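Here's a solo chain for you in structure tokens, the form predicted on its own.
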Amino acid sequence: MVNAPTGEARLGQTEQVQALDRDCTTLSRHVLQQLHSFSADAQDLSALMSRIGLAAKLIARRLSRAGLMEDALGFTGAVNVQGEIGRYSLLYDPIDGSSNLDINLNVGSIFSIRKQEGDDEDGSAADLLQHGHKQIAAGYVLYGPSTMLVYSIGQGVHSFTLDPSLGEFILSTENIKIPDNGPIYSVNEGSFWQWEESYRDYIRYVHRNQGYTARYGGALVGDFHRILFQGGVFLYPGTVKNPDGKLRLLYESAPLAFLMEQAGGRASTGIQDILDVVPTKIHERTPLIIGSKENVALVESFIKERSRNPITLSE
């Protein structure tokens, strides 16, 4: 038998709950505090966020054993789709950046919550084919050295860290604000020659000017998380092969745009705010420029300049 160090005692379940109540703000409690209500709708949303938190815990546990379990690594060919719960529609990308699992790098999950509309109890695709301002909540989970959940219900952006000893997501940073300008640009420059000339103009600009730092990890959630906390811009342009890019609007671009705008940043396709885009199909793709206001505006300025002065054959 191993005795606890002097001054420490093993806490029973009741004492753990009391300690948690005094010192910590859990995810479900934070949602209710944000809503200033214990109404049925508020409790439904809190319960839904708790289920998202539970899913994150289960995924984190499985990822911690990646390499020891069959089918825990890399690309499987399975398709991620959205699911519906009650009066809400939950769109969930469970593993973003799954190829990073093979080399034990960061991956993430992305989620968006919309309220179902109309008389159809089961919801319909038409409920989802609306602009991003219709989201009532959005967020992501980052699986790294610690597991973090970041969310917004339209009242700021807040991050929680999973405490393994308690099995709870505990509030770590409240009201996150992105700097208006940042030094980081995050983009897969291996696709440089597949982009429109305007994006190449921007990359040439940052290469020629001091003060910019390239950071790209190949997982959207991880790259976005860095930009959110440090400032800068993340780019995923369209290419010759994929003119609309590869990111899905409803469960990748729009949820992150919702968060970014709540944090004081911006998200754009290059010609339109992401949250203004109305999809025509569930898995619609869109280019993405997201980050600090000034950085996004700078990228857009190169796009506008090229639209005024398009490249000619003589160039």
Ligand code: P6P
Given for the second form:
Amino acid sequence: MVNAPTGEARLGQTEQVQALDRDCTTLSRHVLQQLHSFSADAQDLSALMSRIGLAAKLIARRLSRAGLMEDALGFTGAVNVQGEIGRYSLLYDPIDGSSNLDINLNVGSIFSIRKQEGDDEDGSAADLLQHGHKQIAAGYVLYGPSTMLVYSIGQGVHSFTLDPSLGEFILSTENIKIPDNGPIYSVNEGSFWQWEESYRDYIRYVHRNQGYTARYGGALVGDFHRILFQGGVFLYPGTVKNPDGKLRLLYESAPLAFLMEQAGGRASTGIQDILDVVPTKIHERTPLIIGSKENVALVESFIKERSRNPITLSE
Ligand code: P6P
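Moving on from the form predicted on its own, please list the structure of the form predicted together with the ligand.
Now the full complex is given, and it begins with the chain already shown.
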């Protein structure tokens, strides 16, 4: 480190090269580095990730002008679809949390990539009705003050930040690891009256014990992103209205569960790991408890306790 006359510290030669190299790690380059291969499969996956990156750039550009464009608010777009590209099936939620757009708050896209199995002649995409361990890649895009793309192909979780001046996603954090425990619990407490008693027991616990803080943005990707980086737990329990919960397994919970396990966390329905769930239909919903290992285990402990002692204890 050289102390410049102005008193500003300057990077030495080695740090400059490393900084330059790091600044030039684009998404497609990183995917090929991760795959350690230029096989047809690797090229396909890299090309697919590049297309996801392009879609994210186009959405980010449109959202940046949402307040100025006709019908851009409450952005709907094609909702929760899946498409086949070559050998892969891409499942995605293009704009999750779209109601946040009307108040200029963050929204996100979520994607999951699976190997296409069979020829899907009847178009039922039946090969998608398999557990989440079948995913070969997953990620999300967070449209916030900056646009970030976070992905994994099973070798750690990595984040990229869109540099609008370059029109490229540039590597920002490699091998993200969630703390084993964190202070945040993220849930819509307005649904407290609709939950099973076990979730109410958990909320009463965090209300009565020091060290917890509530954060809920109403858009899954933003709430998930906060917990991935700061630790804690996000939960969307089953409710009277949606006994299986509101969130969709194949293109919301399973891709985020894939990422969370890659980052050293956990994702559960309360009864079983999200990645073990085998859906019976494409748009299946599940309850979701996702985040730091210890925080997820604490929520599950209240569910287990209630299953052993179902009587409603006096509050
Ligand atoms: P609630 C947005 O509509 C969404 O699908 C997720 O992004 C978000 O976590 C959840 O629903 C919010 O649901 O019932 O709390 O408004």
